[in-house]
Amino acid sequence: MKIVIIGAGAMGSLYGAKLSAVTDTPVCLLDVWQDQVKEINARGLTVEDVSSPEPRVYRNLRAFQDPAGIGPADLVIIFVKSTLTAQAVRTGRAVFGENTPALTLQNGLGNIEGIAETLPRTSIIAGTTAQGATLLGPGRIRHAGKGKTVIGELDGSISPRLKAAADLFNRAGLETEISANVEGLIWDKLLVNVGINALTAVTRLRNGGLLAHEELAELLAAAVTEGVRVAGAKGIKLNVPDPVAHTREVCAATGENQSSMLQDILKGRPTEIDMINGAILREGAAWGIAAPVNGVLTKLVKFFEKTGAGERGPA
């Protein structure tokens, strides 16, 4: 199976590395970051694992900046920032054949719509993952937390391509389940990100650090609870019976992980705040539901984005 991953950041690299261990054909990573592409092609991809004393180098990978050099794939997995989804799929159009499924495992809302600007909705598979990874530098990541990946068809069917993708992921050691409720699946993950990402970006704590402080644990619960109210108003059927408890469980399971939003703040990059906590604000406003905690968190992250205060650290 020819697999292409669009977006070779921390999570794209993690999935590329794991899948490359169970595929005969090299996994192709497509990214605009030249140093990453050069390092992977020259020396492979090094993965540190918190549960293993020695890093592992994966070499059954090829990295590209130009999609034309790859050609159509059997499966494309999209891992770019949600703000870049539509652009990335449009510029990477060459890797999609007539029957190539596009699997989004991204954070936030709006990724399906972004993909559908270029591809038919019938080609899209959606999913979420509780895996955690940190980008350490070109060609090197840390696998900092393990969790389930859940994927599903937009129409709720259990298709052969869905079963094939789940089987492939499980063989690669990426625990994966199938869901018939994709919308609920996306909101389950959104609520986890709502509770963790902005708080870690503001405090510069790893995920597990949020549970060590009562004040932060309360803010986590309040932000998630606002999101649950919005989901209820929209008629979203969540798969998780207690989203606050589930978010705390994810914090614990990925305790040593730096959230993607924290990594962005520390490196002075734009974040996905508008697609996560900001999405709760927008969706809530449409239904007349206030979300003040998410509003404050959104403004604080935007302040750090604008000023670079996350890089400088506390004054």
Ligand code: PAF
Contents of the next structure:
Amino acid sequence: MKIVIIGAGAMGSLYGAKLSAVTDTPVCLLDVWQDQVKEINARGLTVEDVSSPEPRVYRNLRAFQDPAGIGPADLVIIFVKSTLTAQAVRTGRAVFGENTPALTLQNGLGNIEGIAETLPRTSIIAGTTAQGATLLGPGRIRHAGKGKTVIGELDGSISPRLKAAADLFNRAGLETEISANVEGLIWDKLLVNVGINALTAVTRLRNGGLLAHEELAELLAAAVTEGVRVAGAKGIKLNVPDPVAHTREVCAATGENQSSMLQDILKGRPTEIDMINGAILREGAAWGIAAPVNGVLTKLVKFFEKTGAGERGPA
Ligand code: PAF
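Can I get the form predicted in complex with ligand PAF as well, since the one above is the form predicted alone?
Below: every chain and molecule of the assembly, starting with the one above.
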């Protein structure tokens, strides 16, 4: 099975590495980052794991900057930042054959719509992951938190391609389930990111740190509760019975991880704030639901984006 991953950041690299251990054909990683591509092709991809003393080097991978060299895949997984989804799929069009499923496991709202600008909606599978990974440098990541991957067809069917993808992921050690409620799934995960990402980006704490401070645990609950109200107004059927408790569980399970938004702020990169807390604010406004905590978090993260805050915070 030929797998292509668009976006070789922390999560794309993690899935690429794990899947490369169970595929005969090398997993292809497509990314614009030249140093990452060079390093992976020269020395493989090194994965540190918080639960094992020795890092593991994965070599059944090929990295590319240009999709032309790859050819059509049997499965494409999209892992670029949600702000770049539409552009990345357009640029990577050559890796999609007539029947290639496009799987998005990205954070935030709007990824399906971004993919559908280039590909038919029937080619899209969506899902979420509670895995956590940190990019340490070219060719090196840390697997800092384990959690379930859940995937589903947009029409709720349990298709052979869905089962095949879930089987493959499970064989690779990425615990995966299938869901018939993909919209609920995306909102379940959105609410986790609403509670964790902006707060960790603002405080510079690892995910687990949010649970150690009462004030932050309260803000986490308030941000998620606003999101739950918006989901309710939109008629979204969440799969998770208690999203605040669930977010706290993910915080604990990925306690050692720096959230993707904190990693972005520390590296001076744009964040996914508009697709996460900003999305709650927008959707809330459309449905007449106030979301002040998400509003404040969105503004604070945008401030840190603008000031290029780095490790020590803004000057
Ligand atoms: O964006 C992230 O960092 C991840 O989705 C999660 C699950 C919050 C773990 O850090």
